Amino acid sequence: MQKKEIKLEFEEFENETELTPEDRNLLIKALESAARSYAPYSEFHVGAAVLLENGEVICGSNQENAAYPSGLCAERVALFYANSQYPGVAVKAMAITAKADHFVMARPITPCGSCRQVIAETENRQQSKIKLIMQGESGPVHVMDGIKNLLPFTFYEKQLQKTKK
């Protein structure tokens, strides 16, 4: 047996004013979207704006159901509507963000499992990494190039090959 490790790397701003301008753009972008979430629920509301190499700024928030299954994510909602409406033009950036009706939050968010997946997948489409910018409602925020700092062991279509040698 082997122990392995995996080394993931980010960095950490003290707060969005260290950011790039198109970079706080961004993630003001997301804080509003998580304002327009459906999150009745959970009462946890994200939002998450994405930034495409045209230029176009897509924004989702997350989408709640009282069947928890059905609802969808920000991320997702973000990245499925860009891809739907501008195919073919690579995702560049993405911010996420969050705000409960109970609580702050202080620390950054990160998407979700399935999220990362989605993420994941439109890297591996467009052959290039997406800059993630990761916040909560304040404090510090968290820039990783690439989802595999957040998915290390990332599921591609390769392994879905039907026939065997």
Contents of the next structure:
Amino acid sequence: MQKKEIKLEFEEFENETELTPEDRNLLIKALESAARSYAPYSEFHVGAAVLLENGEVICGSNQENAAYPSGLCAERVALFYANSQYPGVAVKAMAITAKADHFVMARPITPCGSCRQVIAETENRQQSKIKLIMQGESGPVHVMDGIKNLLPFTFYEKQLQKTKK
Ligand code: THU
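Can I have the other form now, the form predicted in complex with tetrahydrodeoxyuridine (THU), not the form predicted on its own?
The next block holds the full complex; its first chain is the one shown before.
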């Protein structure tokens, strides 16, 4: 038996003023998008903004439903919309932020497991990493170079490819 370790890396910035103008702008877009969420059940508003390599910014917010599992997270709303509008155009970066009605979200939000899987699929499809920029409604910002830092041991579609005879 061998014990092995995985190293995860991220950058922590004290607040958004330390970011590059591009990353800061994407966070602002995510925050604006959070305000357009439909979250009457959780009262937790998540916004995501995706920067594409063609310069377009696609925003998404969480969209809930009285049948709870029918709702969708902000990250997947943004990524699915981006790929349906611009198939084949790579995603360079995604900013994610959240604002709660009943408490102050002062630490960075991180995507849920299903969204991590969708981010991983996007990276795999485009063969390049997505920069992830995460913040609460205020406070520190976490920046990661790719989903591997949030989802090691990723399940990839390659494992499903059928070999032709
Ligand atoms: N939510 C997101 O939109 N993104 C996340 O990364 C975490 C959770 C949404 C789903 C639901 O509408 C609400 O936040 C509470 O879980």
